[in-house]
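The chain below stands alone, shown as structure tokens; this is the form predicted alone.
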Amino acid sequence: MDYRVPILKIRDVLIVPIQIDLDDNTAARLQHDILTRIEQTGASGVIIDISVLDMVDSYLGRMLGDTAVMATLMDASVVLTGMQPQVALTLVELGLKLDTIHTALDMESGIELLDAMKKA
């Protein structure tokens, strides 16, 4: 199956709301997708939403890390929103540091603390 993550442009925010549970393949092709319109658009900022996850596995963990510091090193930043405990428990779990993703409950609180980050 070739599906694809949608991800949406508003204002200067992309929106990445990951809806299935993701292969190795499709989060790598997820990440080049993001960096590429991150290239294309400007975007100053990545919303990444995993709400619908409900597992994520040490190489989707790593991948959102790496996503979000390849993202500050082209100026946009990153906002995971969405995560669910068992989660963020996985997370710890595997030792996975994502120092460079900021989090938010939810998508409203991501585009908020977003405009924060452009006026700090």
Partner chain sequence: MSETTLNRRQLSDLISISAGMLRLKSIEGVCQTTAEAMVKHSVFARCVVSLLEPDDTFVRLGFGGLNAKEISALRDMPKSTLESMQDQLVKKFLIGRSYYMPHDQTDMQGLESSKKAKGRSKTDNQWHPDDFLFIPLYNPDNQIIGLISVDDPADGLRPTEEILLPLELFATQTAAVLENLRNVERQQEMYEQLRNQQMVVLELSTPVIQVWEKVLVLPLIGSVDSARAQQIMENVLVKISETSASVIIVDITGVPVIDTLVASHLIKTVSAARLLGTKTIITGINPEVAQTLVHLGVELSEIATRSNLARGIAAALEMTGKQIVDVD
Contents of the next structure:
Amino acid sequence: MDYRVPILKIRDVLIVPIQIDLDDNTAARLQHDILTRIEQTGASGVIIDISVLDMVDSYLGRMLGDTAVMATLMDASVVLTGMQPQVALTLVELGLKLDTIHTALDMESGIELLDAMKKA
Amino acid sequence: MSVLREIAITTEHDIVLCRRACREVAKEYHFNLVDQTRITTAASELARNIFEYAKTGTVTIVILDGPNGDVGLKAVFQDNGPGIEDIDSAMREGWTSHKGMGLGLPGSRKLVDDFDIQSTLGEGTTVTITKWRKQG
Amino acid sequence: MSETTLNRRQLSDLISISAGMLRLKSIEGVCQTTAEAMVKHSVFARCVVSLLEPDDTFVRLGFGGLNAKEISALRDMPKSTLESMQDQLVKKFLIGRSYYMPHDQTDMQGLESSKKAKGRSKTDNQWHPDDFLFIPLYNPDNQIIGLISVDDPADGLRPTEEILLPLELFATQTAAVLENLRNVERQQEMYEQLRNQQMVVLELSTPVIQVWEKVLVLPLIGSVDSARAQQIMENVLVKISETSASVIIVDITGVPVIDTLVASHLIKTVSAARLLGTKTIITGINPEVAQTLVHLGVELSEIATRSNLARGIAAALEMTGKQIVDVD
Ligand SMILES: Nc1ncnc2c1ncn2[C@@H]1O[C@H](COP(=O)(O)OP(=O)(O)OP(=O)(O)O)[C@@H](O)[C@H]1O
Ligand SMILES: [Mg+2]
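Now that we've seen the form predicted alone, could you pull up the form predicted together with the partner chain?
Starting with the chain above, the whole complex follows.
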């Protein structure tokens, strides 16, 4: 499977819509792609939208949390948007808090949050 | 009781196939959305443990007919890998022999109703999980 | 992988439309909104949205840029099936996640052959009136659940990956909304089924009240046992995502004691709500409950608290950029 998640750039924000259930390799490559893209473009924010995902397990959860920390080290903020309620509940029950990553209900509020963080 | 699916775990992508199969069966038997997600997530963790620690193994998904019309989804994760030396430690949150987070086993136990783990050093590991369908 | 500096306006318009679609209750409404949005916010002047039925035929449900006559003509045309599309939805036509079929490479008489050829002379990057362009709608398992067919680009050019990306992104959102609606339908069917079998359906007496646009209040009353706490937690999270609430206030003034199990459900709800992007405020914590929470080792920094519901609401409004002022 050589699917790659598309990364779009709008002004200085990268938008990463995860559109299908990712296997571990694809998830790992996505982390690499996001960080590389931050470096290339100097983006100050990243929105990772997972509204389509019906499951996040510890591997993907950890990848997302780590990516947020790594991006912060590179001076970019990551907002995770669109998590479905049952996915959130299951993640918490599994024991994963993902407290390193910002969250928003949808892409629109994600962009607002990034704007607000930039002003602050 | 009937065996519905059998998935061989040999490549990393089989983890995806395994959790999808669990989702499909849970959906087909009308588990609610939260429980479908719990089953799928637990399956993903346990299938990944097989791939990570034993390299290969099999996952079997079975539907159980319990008393008073109860329906249960049971999944068995079986491998002939190295086995686990100290099961009590392995079940503790945060305990990992490699560089994991030590969430897979204790986390998936919390997501299901019944959880059983058998392991013999040098012979292999079998983890069995069951989720009962809620009524109403 | 692709990177483009896109028209921010277009994308943010499309995003806010897809956010609005979450509130639509009918599948047809979502298709229609999608078709209209496509026409309004892309270069394409005409759009038809079709969904795949269980019998593998496509039903046209949304129309953009077409007049009533054209729509009824399209409705009368024979339905395409997934099978009849097999030759079209192939790799050689793929651009990004969409399929583009130049007229001279397919003999298709498909979804939209009611249009008239304008006889434009053909050059390589020119769109021809008999070309077809489909943006598929995929479910999470990557199966096609429908097609967005667009036509008549204003620039008269063949599509490029850059043009298609924002549209594909929008299509993803549409597909997600449709999947959600279908899930709701399925659950409703199940619920009916249970009713018919005269099974006792556990009604839950946990109202979630929307006090302001983006503010919910969950008043907990009486003793909460673990089973009920679990149910409440699930309801609250679903309600949050239904209403796009940015703050939820859990008022526990009416709860005399909380055992550790229930308290841990409460904490879980706060954590899960945060993952959705929603803040929680707990109000009305009495001394016993405070003791339980501390004994549980709860990280209080994670939870906003206020002494009573009124203060909770004031705080919530402030968080959403509103303020309560005295009028005098
Ligand atoms: N099938 C197995 N065969 C052999 N050892 C196993 C198996 N499953 C788990 N273990 C052992 O149990 C430990 C704990 O497993 P667990 O899944 O809880 O955490 P992890 O895999 O280390 O990390 P995480 O799952 O959070 O990424 C593992 O580190 C490993 O040593
Ligand atoms: Mg593991």
